[in-house]
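As a starting point, one isolated chain is supplied in structure tokens, in the form predicted on its own.
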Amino acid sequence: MKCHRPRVGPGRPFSSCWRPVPAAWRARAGEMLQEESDLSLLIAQIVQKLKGSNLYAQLERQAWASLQRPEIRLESLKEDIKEFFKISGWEKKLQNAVYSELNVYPLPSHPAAPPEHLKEPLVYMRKAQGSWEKRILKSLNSMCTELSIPLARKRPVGQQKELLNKWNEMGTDEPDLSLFRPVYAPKDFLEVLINLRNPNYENGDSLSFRTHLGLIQVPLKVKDIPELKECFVELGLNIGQLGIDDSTQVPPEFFENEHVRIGQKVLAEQDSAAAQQYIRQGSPTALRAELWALILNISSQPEDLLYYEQLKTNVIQHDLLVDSLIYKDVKLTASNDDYYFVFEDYLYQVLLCFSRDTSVLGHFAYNSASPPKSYIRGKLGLEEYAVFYPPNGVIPFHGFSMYVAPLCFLYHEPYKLYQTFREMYVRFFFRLHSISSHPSGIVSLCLLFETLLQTYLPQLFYHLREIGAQPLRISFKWMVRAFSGYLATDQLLLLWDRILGYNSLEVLAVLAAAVFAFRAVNLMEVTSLAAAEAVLADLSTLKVMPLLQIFLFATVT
């Protein structure tokens, strides 16, 4: 039986010729329109952001200057200026700036979505973060009251001169910090995450999720090993890696020499996207500082040095309560570390300037946290007298200085060190101490770690749980610090290469699970939390890349 298409003609209504469009086609068309709308919105957001940047002003100046050039003609002005930008290298700088924004900016949400959805889409996460912030602020205010110290004060002229004179040797200063205490430590934050619950699941709706035996009891989507393999495909067993194939047993001509040559070419091209792809196999030590700066779109212009000097002046002129918290943290952590104690002066300089940097406030647009507010004395509760405190909106916690310490091996000029740390913080590190549902957020990392262990090492997970040694209680401090202070520095930098390369912190959870897998035989013998902690106390001899490869690509799934 043949199927004939009805013809349109007299006496035959048009509707009889109509065939309904398949639902799948309609859905795909809707998706394409949505994608186009999302893309337009994202482009508009990035253009708006770049319009306020120094790069935009430079491009404008270059465009005006190019009008004097003989090859620029009025009848083809637009195309000629585009060509000029391309030849002169400004097009590449613009591409790098856009690529950097794409890496940082969250995916566009619905145009009608309120701003808080951009920060965090889940209401219960936003509420938990808000409660945690109130608790931190209460701790800071109570310390302020107990010690009768103002949150901020102008230093007397004598103190300003003294601080300026010893700016490069602040480590020799021994202020009495015995009364100061960290506002919180990672273990306090872990207790908050353990008590986190989605109210929609309180009635036992999700039976499968209740079979999760770990400490984190929120239903978030995390990757399994097949998905992680797909994500971290460049870490595969058959692909060359710095951290494995550059060892003394492997002749350099097999991989290392060629990898270095390609790295030099990437730097010569000054292409952020190419640098990010390249660094997934690790960065040669000699090229790392430049590659990271390229990926983070740090150009180190004279105005950047001037900005750093302005922050330094602010530190000299004003004394903040958080300065004492920074001093205390450096003394408790980096100053006692065999690798980092020599950088004590750098750490003070960078962290004190960071606390004054109001440009850091910009990251709160996509951070679930909100900057704390204080009020000018005598004006409590009046919003027009509210100010962000500290000026960058970030209250340091115990171990915060360890985010900076490893970078001291790469950058020897304080302002370059400062720029790199600030970009690393607003891109990655803030996610390790704020409550959110983001895949690189600390909640998802904890859940990913526990899920990997429970799924692929169930006997070990159950054994540790039964003896009261929940694995997360041991690994949490590693992840919150991005393993800084736990791994040898060369291994830590190889790990951070991959964080930058994949623009993701998920590798931290994978490595934490891999460490447990590596020490599984010893851990199966322990009978207490203290014994388990002893087995995992020293990670300084571990090699990061072999652990990651074995766990991801040699685990039976």
Given for the second form:
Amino acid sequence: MKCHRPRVGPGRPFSSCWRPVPAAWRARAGEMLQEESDLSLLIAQIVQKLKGSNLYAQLERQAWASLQRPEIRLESLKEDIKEFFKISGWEKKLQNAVYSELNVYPLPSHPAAPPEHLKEPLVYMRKAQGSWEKRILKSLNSMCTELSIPLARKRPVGQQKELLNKWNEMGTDEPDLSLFRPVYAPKDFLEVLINLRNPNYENGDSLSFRTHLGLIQVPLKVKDIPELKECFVELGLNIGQLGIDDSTQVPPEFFENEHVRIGQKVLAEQDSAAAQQYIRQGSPTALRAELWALILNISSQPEDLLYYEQLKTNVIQHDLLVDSLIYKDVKLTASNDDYYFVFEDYLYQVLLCFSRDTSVLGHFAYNSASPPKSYIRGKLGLEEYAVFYPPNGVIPFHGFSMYVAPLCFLYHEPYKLYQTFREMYVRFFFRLHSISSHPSGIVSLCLLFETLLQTYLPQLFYHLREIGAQPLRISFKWMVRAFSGYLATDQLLLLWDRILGYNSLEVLAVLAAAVFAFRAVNLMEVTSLAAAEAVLADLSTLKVMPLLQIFLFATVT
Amino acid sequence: MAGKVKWVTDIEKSVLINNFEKRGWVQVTESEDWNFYWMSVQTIRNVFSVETGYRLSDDQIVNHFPNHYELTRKDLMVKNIKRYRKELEKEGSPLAEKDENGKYLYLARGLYLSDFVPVTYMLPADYNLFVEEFRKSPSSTWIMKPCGKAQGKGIFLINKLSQIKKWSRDSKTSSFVSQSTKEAYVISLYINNPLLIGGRKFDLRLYVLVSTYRPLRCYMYKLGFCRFCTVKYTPSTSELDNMFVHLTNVAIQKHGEDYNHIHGGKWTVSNLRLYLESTRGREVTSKLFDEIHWIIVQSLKAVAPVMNNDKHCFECYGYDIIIDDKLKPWLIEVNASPSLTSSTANDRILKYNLINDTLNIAVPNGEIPDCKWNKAPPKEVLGNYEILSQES
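Having looked at the form predicted on its own, could you now put up the form predicted together with the partner chain?
Below is the whole assembly, all chains and molecules, this chain first.
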């Protein structure tokens, strides 16, 4: 079984594209040994992870069942079973699972590295995340005390029945939410990021051409345009794209028809890696739901439906304080959105279940954040009485429900919608609101955005800074929400196609910079932050792919 | 003689007036010399009525056909479509072939389609016919609509004959004059399996511009919208009286508790298309939209022979279409005077652009009209309209 090392993927903070480095023979041999031991460590890790999975159990069952088949002979048992797996498509499923693990889990940096390093290698980042978490929890607890509402309580049977009846239309419930406020909003988080400092890094007081003029003041490595062009090579001018080459003026024979045909073939083969490569050029609308499921390695089994139903039961039986936060968020955001208001009820069905899903705790192994702990009443500080709160460890903030909303255009069965959202969250979205040095983490994205602007649109950047309109103050909310609620849905889905295709959120920062570049002429004329906000208030008419393509491949660098 | 177009309107809506003013047209009163009159349906009745009517001159254009009600009154529309069908059958047209159940098989372009208007009867005229049909499926629901009203007024649902005893022709308790057109109703089979999105019922509002009926030249506005009910749909008989579940008219829904003024319960047709393509696939979605176009053209062809194709007239209709859960579209009705009120900011922009594109077609170049022009606008001025049918 071959392991494919991804071209771009989550990895060590300071290198995200693996490139061969010319070196002397001995150094090369030494490297190869290192790679081999890296590889065997990696294989061991993946096998360990998959052993606990449903797929493993299925493969085992299949292997046992295959003994009945005539082509399986005792003398060549191993080879015959392997062959059987290949023909029956089970090898492909295993391949997809391995590929999925490679995408999600970071490569082991060093066998002796402690688990915190997997979450976040830099100490100062870990500390900053820790204090941010303390603040959030304090805010939540004080809201709790002020309103005298418990963090969790069991629902009386009558209320349980009522909720069950109302499960499909929770939007019509009008609980009094006026006293609740979101635990935090993106702008609060931005202030924390602005104050991040690396204690080992001394910038010096004198300004030079190297001085970073933006809000983020930590020295993380971000890509410049030549490096981005290498990474996002499929977005190049000579390559067909959905979002550009499928517009009404272009005859479908040029690109669209063939692209759709290839997409159907990829789906027929059920190959995750191929799907991920394919979707870099965009997904045809009709194939998107299946392609995303394939890339995220979601196959809707009966067990998944049962699991969702179990979560639903948990929601019915227990009432959590975060439920009110979720209600409030949906009412404030998605309910008022031109595209997503229709799906309001689905959002409750997904988010309430999400809060109770303890399987989400698994992602904290590679998330710099840690799940908040709470204690059974009266047992404060006693570890035996500690529980994670909420059960999934994720406290929603203002705008959180917008991560789910666009998915409603693709999946109308709640459990499928749920699975997809959960997978998107533990792969991508969590990085947008935790402090880390990861290249797809929000800190890197902000720095990437500011650096791109400062390097390639210096006049605009300088002007905006002078009038007190630091560009990041405007673009931060776009990136935190992955542009959901700011772009038209069809454009948003094309953008998220590329997030999946490149397994990276960097495209969000590039798009943010491209939007500023696009509106540069108007922005040069404004004289206040409010006016700058107004110029950038409405992104609903933007076409993302042309913007990205022009910014990356047609701007003079 | 070059000069500014003089306009009149008796519909005081900003989307209209702003469009006139931006073209530099001059407002005048009805009694003066005018070139363009955007009138309400009451006024058009007067203009063309036998007693008070007056002759329009070559440089005068109005926004309604004299007998638009052949299409826009619910009972006449049904009558005309039935008649059109029968004619096709008589001609022996292969297009009018029926299947074993007596339903039409084809009606053009090889599209398999049965009736596109729900089974409808006139009351009280067809009362007995209706009762016969009702008894065939006694658990069905029917919808009663007054012929001459709009905005959902006077509509109610029934599932028992006793609920419409009043309209029985022989009814001794009937107290109104049965032939009075004012109290005439149509009763249609209620589509109780509408396509639901997010659990809610919706209908489609599409705008269609007709510049002439013979030859038929009609254009559909690409930016139509869906109107959602604020309440989850249920076919349960206990909710038959709840108009918030069943009627999508904004005039009704905006009084609902959950009505939201930001989005107004409206979706663009392109959202609908994106959703259907993503969840149902491309072929069935394209087929649905093709069928919708086809329905509109058929309805216009049906009334074309009886329309007074006055050369001074054009008309912009509001088509109401419902899609059922088998993705079959149904024509519910056609409005002669689609609402120009804006319920949200997006709505205002849409209706403004609608009028703008309509005027660009109806009044070529924005100059003083000559009603003898050929009514076939060049492609560049179509704006957001697309050609549905342009016979030569």
